[in-house]
Structure formats: C-alpha cells, structure tokens
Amino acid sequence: MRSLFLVALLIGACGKGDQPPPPSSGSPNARPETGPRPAADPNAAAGSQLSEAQQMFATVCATCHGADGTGNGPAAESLTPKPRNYTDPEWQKSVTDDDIKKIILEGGPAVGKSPMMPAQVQLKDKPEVLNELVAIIRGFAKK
C-alpha cells in the first residue's frame, strides 16, 4: 500500500507546470524554490528595446515635444525657441533619419539648434533604441 502511494505521488508530481512552486515557508524573506524555467524568448531583447524607446519618448522627449509630437509638451511653454513640431510635413521632408539620430545623440547645439535640447549620449551603444526613436518621430508625420 505504501509503495502504491509513492507511485501515485510521483506520477501526480510530474508535469505540474513549468513554474517553480511558491516559497514553502511562511517567512516573508523566503527564497523561491528552484525548478524548471521557461525557455528564453529570442525576441525578448528586441521587445525590451522597443519599450525602452517608447518609455524614453514618453518621459524625456514628450516633456517638450508633447506626447502627440506637436511640440506642446508641459515644458514647451517656457522654452524659446519652441520645441520642434514632428507633425510638420515640411520638416519631416527636410531631415534624414541620420539627421534625427545626430540631434538625439548630440543635442541641439551640435546641429545649430536650441541648447535646451539635451544630448542623449547613452544611446550611442543602443542603435536599436535610437532607430525606434526615429521611427516614433517619423510616425508623427501627417499623411
């Protein structure tokens, strides 16, 4: 009878999901038990870079350029000159993606624009994030 119970217990424990069980102790500082982990998603890095670009635009760029890209962010009223309106079709046609990348990386003074536009040098080694920021800016173009 005892061996039948052990066999049933072992069979029942197999395939109970891929997540490790919760901590077995009632202690708030208990460490999770180890167990099988889901396989790494090869697209996870690309997704995190995309969200990094979106987060950066929302927290850094939109402060001046606005969430809608029209240059009406919360800080825009106090700035002279006013921030770029990304929805302006003439401006969109007048700049290349490389121009936009240079402005983002080196800031306004590097391209003869407002010294209030800060450089984002931390993106130099993050080309995927930089490319996605350009895509976000291009996405504001009026059709």
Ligand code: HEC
The other form holds:
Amino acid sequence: MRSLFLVALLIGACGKGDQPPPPSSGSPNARPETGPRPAADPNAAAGSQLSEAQQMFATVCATCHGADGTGNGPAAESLTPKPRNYTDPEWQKSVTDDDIKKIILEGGPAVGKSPMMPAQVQLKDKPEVLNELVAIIRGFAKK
Ligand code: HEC
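Next, give the form predicted in complex with ligand HEC, keeping in mind that what was shown is the form predicted on its own.
Time for the whole complex; same chain goes first.
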C-alpha cells in the first residue's frame, strides 16, 4: 500500500514538473512587437508639414505684415507707409482677389503703392501658391 502511494506521488510530481515550459514559450513573442514602431515617423512628419504658401507667409510676408496679419511684423516699424491691417473688414471689402494677386506678383509700385512691398515674380509659375497666399490674407478677416 505504501509503495503505491509513493508511486502516485512521484507521478504527480512529474506531471507538475512538465508544466512550467509552456508559459515561458509565450514570452519571446512580446519582443518582436516593438520592432515595427519606426514606421510611424514618416506619417508624423507629413502631418506637420506646412504648404509652400504657409511657409512663405511665415518667413517672408510676416516680417512686415505680421504673423497675425495686422501689419505689426518686426520690419514694419521702419516702414512708411506701414502695411495695412488685414483683419480690417473695410479693406477686405475694398480689394478683389485679383488686386491682391497683382501686388504680390508685381510689387507695390506696379499698383501705385509703396516700393517696400516686394514683387514675388517667381510666383507667376506657381498659381496654386499665389491662390493660397490670397486665401491666407482673406483668412485674417474678422468675422
Ligand atoms: C519688406 C516688407 C514687406 C514684405 C516682406 C511684404 N510686404 Fe506686402 N506690403 C508692404 C507694405 C509697406 C505695403 C503697403 C503698401 C502701401 O500701402 O503703399 C504692403 C502691401 C501689401 C498688399 C496690399 C495691401 C493693400 O494696401 O491693399 C498685399 C496684398 C501684400 N502686401 C501682400 C504681401 C505678401 C503676400 C507678402 C509675402 C509674399 C508680402 N506682402 C511681403 C510691405 C511688405
């Protein structure tokens, strides 16, 4: 009777001893999942990219016209006459999109205004950038 009991215990012990391996085979799977992460970077960069017109307004036009379009850019202080306030609804009503395009392309003197307003002749070949600049300027209007 006693020996049978011992055998039963041994079998039971062996059975338990076989069990630990299966759980450990699952852990190696966790590592490869962290691998593909870098693929997300190109998407993030594309989402934060500014259009050519937005970049141009921020780096060129805003130095005089101000990032908020009110004509308070760092270079505006020394200008006479000063760039106008794009948020003024009266001015927005007084000009057509073509008026705005003409002064951007040909500069202030071409429309009888200040020579401090520089011509952007290179935009002749980029109507989509010119159109977006007009949209940016229109976007400053107070609603
Ligand atoms: C060096 C300063 C300067 C820069 C840079 C500049 N402007 Fe101007 N801009 C002026 C001044 C000054 C006037 C006002 C001219 C006047 O009233 O005689 C003006 C006038 C204008 C007007 C006409 C507003 C009106 O009176 O009807 C538009 C539109 C305009 N700018 C757009 C732009 C855009 C778009 C850019 C960037 C591509 C730009 N400007 C860059 C100085 C600048």
